[in-house]
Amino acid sequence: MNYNFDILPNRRGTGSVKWEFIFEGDLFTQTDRTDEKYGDEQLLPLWVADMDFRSPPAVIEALTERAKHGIFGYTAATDSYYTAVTNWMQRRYNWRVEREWILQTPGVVPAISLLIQTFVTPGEKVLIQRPVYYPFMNAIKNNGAEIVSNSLRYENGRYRMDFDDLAAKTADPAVKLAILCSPHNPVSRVWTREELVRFGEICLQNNVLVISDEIHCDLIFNSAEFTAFATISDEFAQNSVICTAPSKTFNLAGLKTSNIIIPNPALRAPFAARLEATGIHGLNCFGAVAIQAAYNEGEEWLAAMLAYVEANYHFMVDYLAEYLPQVTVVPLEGTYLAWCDFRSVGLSPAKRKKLIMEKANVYLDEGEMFGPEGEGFERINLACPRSILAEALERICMAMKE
C-alpha cells in the first residue's frame, strides 16, 4: 500500500495542542497564529512530539467501526487486546511478556508520577539523565521528591552516559529510583546493549529501581538497534518497570492508553494498589480498539513512516550544512525529534527564542526546557510533511542571517 506523508491535514478545530495552543511564559493559551490566513507570518509548529501524519488506515477503519456501534461504555482489556500487545513485544523485541505483567494507565507521564508516589517517599531522590524529557522533572518535584541528575556528556557531537558519576550518585541511599529514557528524548540516542548493561548493573548494586520509559522504542533510525531493558537479564527484569505505549509510534496520544509492564509481582502489586487508590480503572474504549489494530495491522505503515522521517532528517542535515553551517544536528538514532546545537550562533536563550518564534514564526522546543544541560539547543519535530520542514528551515536560516 502507498502512504502519502506529504499531505498536511488541517488540524485546526480539533483542540490540537500542537496547532491550537502555545506557551507564553507559564501560560498555556489558545492561539490562531497557526492559521493559514496569516500567510508568511503563519506560525509553523514543530515542537510537541505529535505527528502531522494520519494514523494507519487499519486504525482509522477500526475506530470508525467502533464508533458506529454507538455505545461507549466501560471497557476492559480483552484476550485479543493482551494478545496484540504481547505478540508485538515478541515479534519486534524478542521479549516474551506475560499478560499478568501488564497494567494499563492513561499515559506514560501519569504512570511515572504514580510510580514515584508508589516507590519514593517525599524527601527521597529520583535520578534522571539531563537533558531529558521535562515532564520527568515535573513528576519528581510535584510528588515531593528531589531531582538528582546524572547528566549526559556531549562529546564529539554525540551523547554518552557518565558511568562514574552514575555510580557515585546511586551510592547515595536516598536515591531510590532512576528513570531511564530509552530511546532518549531529546538527544535521540538509542542506548547500546553494553551501555544498558552498565547502567542496570550500577542500579542493581545500589538497590535503585529502574523505570525505563520505552515509549519511543519503535522509532529507530540510521541502523541503530534498540534493546528492551528487561530482555537483558532476569535480574534486570525483576528490578525494572517498563513503560510502553503505541501513542508515539502510530500517533495515538489523544486516546490516552499505555501499557506498563512489570514482571516482578512484588513491584506490580503495590503499583496496582496505587492505581486502585487513585480510582484509575479500565481502558479508553477507543484506545483499546486502536492498539489492537495498530499492533496487528500497522507494521507496513510504520516502516513507510520511518523511511519518510529518516529522509526528513537527512534533508535537514544537508539544508543546514549549506545554509546555516553554524548549527550542528546531533545524529538521529531514535525518536522523530532532532536535537540541534545552536550554540555557535551566539545568541542568548531569550534572543534565540524571540528570533525563531517571532521573526521566523517557527515554534520549537528550546533546549533549556530539558534542563540546564540543554542550553543553546533546539528540539525539532521531524514527523511532518517535508514542505513544512523545508519552509521552517528556510525561515530560520533567513532570520539568523538577517
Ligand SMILES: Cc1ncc(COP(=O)(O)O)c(C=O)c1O
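Source: prediction; values computed, not measured. For the two forms, the rigid core is made up of the largest set of C-alpha atoms that agree within 1.5 Å on superposition. Numbering follows the first chain given and starts at 1. First, how it differs from the form predicted together with the ligand.
Once you line up the core between the two forms, the Cα of residue 24 ends up 2 Å or more from where it was.
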Second form
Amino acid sequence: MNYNFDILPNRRGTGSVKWEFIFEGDLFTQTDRTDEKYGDEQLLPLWVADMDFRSPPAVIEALTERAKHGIFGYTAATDSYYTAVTNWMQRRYNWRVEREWILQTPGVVPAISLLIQTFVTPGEKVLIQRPVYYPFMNAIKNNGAEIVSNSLRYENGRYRMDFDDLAAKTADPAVKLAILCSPHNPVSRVWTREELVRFGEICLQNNVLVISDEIHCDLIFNSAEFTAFATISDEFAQNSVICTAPSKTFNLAGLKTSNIIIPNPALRAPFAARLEATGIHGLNCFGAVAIQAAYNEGEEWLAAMLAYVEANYHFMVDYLAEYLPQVTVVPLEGTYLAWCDFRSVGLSPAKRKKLIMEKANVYLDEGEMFGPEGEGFERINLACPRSILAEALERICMAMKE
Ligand SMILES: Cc1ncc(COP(=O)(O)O)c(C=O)c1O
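For comparison with the form predicted alone, produce the structure of the form predicted together with the ligand.
Below, the chain from earlier opens the complete complex, with every other chain and molecule after it.
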C-alpha cells in the first residue's frame, strides 16, 4: 500500500497539545489565535513528541468500527489483546513475554511516578542520565525523591554513558532506582548490547532496580539495532521493569494505553497493589482496539513512516550544512526527535528561544529543558510533512542570519 506522509492534516480544533498549546512554567496554556506573539496561525510546532501523520489505516478502521458499536462500557485486556502485545515483542525483539507479566497503565509517565512511589521512599534517590526526557525529573521530585544524574558525555559528535560515574553513584545505598531511556530521548542514541550489559551489571552489583523506558523502541533509524533490556539475561529481566506502548510508534498517545512489563513476580505484586490502591484498572476501550490493530496490522505502515522520517533527517542535515553550518545534528539512531547543537551560534538560551519562537515563529523544545547538560541544544521533531520541516528550517535560518 502507498502511504502519503506529505499531507498535513489540520489538527487545530482537536485539542492538540502540539498545535494549540504552549508549555510554559510547567503548564499547558492554550494559545490565543489573536495573540501576535504566539498566534497559532503563525507558530510552527516541532516540539512535543507526537507525529503529524494519521495513524495506520487499519487502526483508523478498527476505531471507526468500535465507535459505530455505540457502547463504551468498562473494558479489560482480552486474550487477543495479550496475543497482539506478546507477538509484537516476540516478532520484533525476540523477547518472549508471558501475558501475566503485563500490566496496563494510562501512559508511561504515570507508570514511572507509580513505580517511584512503589520502590522509593521519600528522601531516597533515583538515577537518570541527563540530558533526558524532562518528565523523569518531575516524577522524581513530585514523589519526594532526589535526582542523581549520571550525565551522558558528548564526545566527538556522539553521546555515550559514563560507566565510572555510574558505578560511583550507584554505590550510594540511597540510590534505589535507575531510569534508563532506551532509545534515549533527546540524544537519539540506541544503546548497544554492550552498553546495556555494562549498565545492567553495575545496577545489579549495587542492588539498583532498573526501569527501562522503551517507549521509542520501534523508532530505529540508520541501521541502528535495538536490544530489549530484559532479553539480555534472566538476571536483567528479574531486576527490571520495562515500560512499553504503541503510542509513539503509531501516534496513539491520546488514547492513553501503555503496557508495563514486569517479569519478576516479587516486583510485579507491589506495583499491581499500587495500581489497585490508586484505583487504576481496566483499559480505555479505544486504546484496547487501537493497540491490537496497530500491532497486528501496522508493520507495513511503520516501515514506510520510518523511511519518510529518516529522509526528513537527511534533508535537515543537508539543509543546515548549506544554510546554517554552525548548527550540527547529532546522528539520528532512535526516536523521531533530532538533537541539534546550536552552541556555535553563540546565543544565550533566552536569546535563542526568543529568536526561534518569536522571530522565526517555530516552536522547538529547548535543550535546557532536559537538564543543564542540554544547554545550547534544540530538539526538533522530524515526524511531520517535509514541507513543514522545510518551512521551519527556512524560518530559523532567516532569523539567525538577520
Ligand atoms: C522517554 C519517554 N517516555 C514516556 C513518554 C510519554 O509517555 P506517555 O505519553 O505514555 O505518558 C515520552 C514522550 O515523549 C518519552 O519520550
